[in-house]
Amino acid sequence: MEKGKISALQMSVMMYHAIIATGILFIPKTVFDAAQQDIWISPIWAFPLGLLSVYIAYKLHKLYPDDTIMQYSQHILGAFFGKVLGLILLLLLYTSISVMVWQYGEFVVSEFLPHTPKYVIVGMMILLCAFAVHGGLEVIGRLAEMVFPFFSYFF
């Protein structure tokens, strides 16, 4: 396994890219279906919960600076329940990535390439991601940091 290191800034930029893409493509319609004209209230509810999540992640990182979430969940919950939580987190990661890839395919097919089969678009994106992962975590972090100013400018 690769032992690449990235800075906290690079990690936050990578997380920002993933979250904002989902936030732009998927969340507004879902929230509007539930909230209708009260959609403006949803960020007010979401902000404290997001802040609490970031605070918990920060505190866990300070308590277990050299451990992954899988490792310190076993320290906190014990071996069995820590592994169960790790499995649940892996399943959530798998479903989250699946949704992101599906959203990307839907967006590209509907907006840019309507005559291209979605599986071709998704397959190319997965191949590109595989090359990036093969390059290593540091490469992904540097690239995310490099494109962030351009992304922010156009956003």
The other form holds:
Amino acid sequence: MEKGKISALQMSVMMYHAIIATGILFIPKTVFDAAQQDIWISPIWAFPLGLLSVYIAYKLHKLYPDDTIMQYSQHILGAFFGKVLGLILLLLLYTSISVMVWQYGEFVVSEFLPHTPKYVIVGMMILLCAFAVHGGLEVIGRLAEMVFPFFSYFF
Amino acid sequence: MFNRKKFTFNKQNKGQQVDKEVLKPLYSNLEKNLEVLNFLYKDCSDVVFRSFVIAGHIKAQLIYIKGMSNIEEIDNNVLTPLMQQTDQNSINPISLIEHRLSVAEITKIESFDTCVEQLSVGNPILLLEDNRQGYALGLAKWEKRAIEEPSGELVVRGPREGFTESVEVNTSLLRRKIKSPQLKMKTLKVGSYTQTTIMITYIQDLSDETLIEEITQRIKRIDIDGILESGYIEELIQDNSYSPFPQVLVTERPDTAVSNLLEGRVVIVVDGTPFVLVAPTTFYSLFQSGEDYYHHFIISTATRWLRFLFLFISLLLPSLYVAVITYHQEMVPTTLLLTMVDSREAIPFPALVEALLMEITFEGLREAGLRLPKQVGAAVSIVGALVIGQAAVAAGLVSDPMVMVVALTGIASFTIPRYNIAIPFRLLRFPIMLLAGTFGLLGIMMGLLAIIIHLSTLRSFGVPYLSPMAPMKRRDLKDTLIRAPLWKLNTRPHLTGEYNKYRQSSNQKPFPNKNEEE
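The form predicted alone done, now the form predicted in complex with its partner chain:
After this comes the whole thing, all chains and molecules, with the earlier chain placed first.
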């Protein structure tokens, strides 16, 4: 395992990047279908929920400061259920990343390059991600920090 | 393969005999010593052996290399006092040398290898009969270039002196600026044939001990036959040798070297070149010119922004043009688009081919301009102006906007104060152009991200290349994108100057004395 260290700022910036793109491109449409003109209420209700999940993650980290989520779920739920939960989490990561990549491809094809095959665009993005992952956690952290000013300027 | 074997074969046979002789201590017999030295310097017609007699009975031998020693001083201060000694009885040759020779620097020699070392530096050697010691006289003097203004790093305001090829002159330039004895210089010899002097210079208590140790280790590990320029050292000690980005700062200016020393960095001076190395360095410091600190801070800040703007232009402008023309025509204002279409109508090539053609031509002209003999320079610049300019348009090969783009790009890459950081960007322009030609703006984004990812993986002697932006050190931002006023630059950079954090006392903002009027 890579033993890179990142700062709190880097982690928060990385999370911001991960959430905001999906949040801006896809959530408004989905929520609008359900809520229509009352869409402005939804963030107010979503906010405490989000806060709660962050609080839970924080408390768990305080309880098991040196362990990963896989390790402490085995502590809490026992070996078998812990491993099952770990598997579910891995599958969740896998599916959510697939969804993100699909969203990205869909967005680019529909907005910029309508005649380019989607697998080329997605493939290029995945190659780029592989390049970043090859550098390790520290590199991704620094990359997020570097891009953040431009990113936040545009949104 | 064959060649390599032959080389080691040679080295093992003939080389070994020389090595054995060199490691021995001097004999007490003068004849025997001379025999060894004659063997070592066989067929070296530039080595002069001069035998003479002191006070009529002590045989002595003076050895020096032609053109590397001060012959006048040898005559006046060594040969004359020794040969004119007439008192025959109570003469002790050792006290004679210590008391009669008016030479400032006399080193005692006990073995043949120091003998060879001193000779090759230019110091004449004096050997005496029945004496196991020789004497190296510090009378080296050879032709060197005078101190001139560095042609690669010109400034409007700032010192006009630059480093020269001689390591002694270079270290003296540093010492003249830093008078404190805390300025330390460690000497290493690298290169099995050239024995090039390399000085590791740092300020004690400002530089990290482990950093100095690391640099020393990396240089000591080098086993090469010759060091001809500091570029050899740079390539052999940098962290990531496959990266096109320079991980060591190269400068010709003593003031830049000193300001880096004061920030806790280490300066490596190599004999035989005016370019000294500064390690570790960061991406942003490669965009700083020494002049930034001599002008008013608002002006320096604006200049830095201008440099970054033109960095992006030199990297991206042709690609942006290609992408917009090929894929995103809707981004251009309509009237401009009409003119562009009008000028592009007669052009047979796609924008990408047009851009590549012109950029490669420009790079070729630039390279030719560097290597040209001065006499033909004017001819090439006229032809170049025609090729890039009106003639290319008139011939229907390129469009008018493309000429402008190429010209702007060419100028932009020369606003970057350091040549070695401008080169990788000039090179990376081409892959990004290809990406822009195939994927439009998306391709440019991909290329930019790949460059930033690569930059974030780099480290220069343990210091992240993109610091202090990533990882973010807010304290150090005062001297990256902006140049804060000098009275605000209270702390040294985080990763190199942590050992002696404060460089000046705070609250030094000048203020007029308000009580003066009373």
